[in-house]
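What follows is a single chain, given as structure tokens, in the form predicted alone.
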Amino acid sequence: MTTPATDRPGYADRKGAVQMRLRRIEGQVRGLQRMIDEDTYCMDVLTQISAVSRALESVAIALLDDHLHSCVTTAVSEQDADLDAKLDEAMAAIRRLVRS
């Protein structure tokens, strides 16, 4: 399910902080890049990858929990129609999240 246009997405507050993060794993995967086109040894280069993984799972909780405590809290709070629909989506982000 989707936000609607009209919402803001429960992370408007701190898209600023969420984009610098990006940009900053970003970096790391270009940095990964450069590091296979100099032959690093192999074990750094699954140890950046390691932390790359780290840092977007980061994004995805910090993320999922803006989701809850914005969407699904004014949901509740409203006895929202969808607020199952917001429930189901939660939980399939955590599925996913918990799966990779």
Second form
Number of protein chains: 4
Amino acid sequence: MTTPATDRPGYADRKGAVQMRLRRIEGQVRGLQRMIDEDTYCMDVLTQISAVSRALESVAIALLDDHLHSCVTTAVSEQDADLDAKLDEAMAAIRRLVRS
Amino acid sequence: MTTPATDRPGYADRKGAVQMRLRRIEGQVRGLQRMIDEDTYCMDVLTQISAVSRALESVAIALLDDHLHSCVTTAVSEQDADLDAKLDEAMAAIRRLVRS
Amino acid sequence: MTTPATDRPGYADRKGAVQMRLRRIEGQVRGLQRMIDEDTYCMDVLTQISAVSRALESVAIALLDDHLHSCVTTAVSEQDADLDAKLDEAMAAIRRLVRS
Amino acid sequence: MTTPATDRPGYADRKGAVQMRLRRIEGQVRGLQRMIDEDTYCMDVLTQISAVSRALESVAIALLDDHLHSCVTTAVSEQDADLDAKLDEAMAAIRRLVRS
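Here we have the form predicted alone; I need the corresponding form predicted in complex with a further copy of the same chain.
Time for the whole complex; same chain goes first.
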């Protein structure tokens, strides 16, 4: 009998890198506010919004990548009975990402 | 002969509303950092990232909407010779949004 | 008083090109059916689906481009009272494209 | 030593359903050609293109879902050494879907 999967998230090993990316995104959002304050031309604001969207999307994809690898590795070593449920859950997240 | 379009951006009339939305998005990005700090389950982080992406996308669409109406209105009243160039530019922004 | 915009669609001048792209897309969709028939590896089918999606998206963007230019040109020359309604309608299409 | 994964694709059990969806999509693409032939209003063509895009996206998501479940199930029962490589490959497909 194995212990259940701990609460250690799939991204545990690169928490620092994820945080750094999120802080950079926070800075970009503040940059957007400055652009609006300074009456920046719409099209330039839009270009910057597309850059922030892509940055967020990249974080999402990195987290999903870690998650799939880690939950599948756990499943293989522990014959995790919940694997199907976990994959369904991951697919729901993928569906939201594809649609958003 | 008309005066050239001023530097007043298309979103000038709802600057306050745009800023409020961007500040809320900034708060959401900080919320994401807290989630990572607290080892929140990956799938919940992903759900929240999708929400932020949608919020950003809505701001982009609102800005584009204001921009198209304002640059077209200007064009109609001033026989703006640059209208085609402006529409091409707007299409480039739309293309980036659709792809991002 | 001007005549209302005729029924000539914005893409009238490049109907042939649009049709050719749609026929190529139809061929790609039939190619997908063949791939499934032949038990092609999932990931290769997915790569091909992404290609078809991009092709469709390009047609949509080209049509939107023609539409915006043509309805705005009409508006400028005829002081079209419905211009705002038309731009709102175009924005609705853009929103769907961005979300899809 | 286990037998290598067979060539049976993940969607093998619902090949019929996938084919039916692809045939419907082919019909929709032909419908688009008819719309262009008949000078249908651009915005209505765009609405229909968005519908076809979503239908394609749904097929992609269904295939990915089958694939992940089947390759992970194989991995768990056969201690598949290539599992990491397969997940990387699936992530590449997800990345393309999210971006397309």
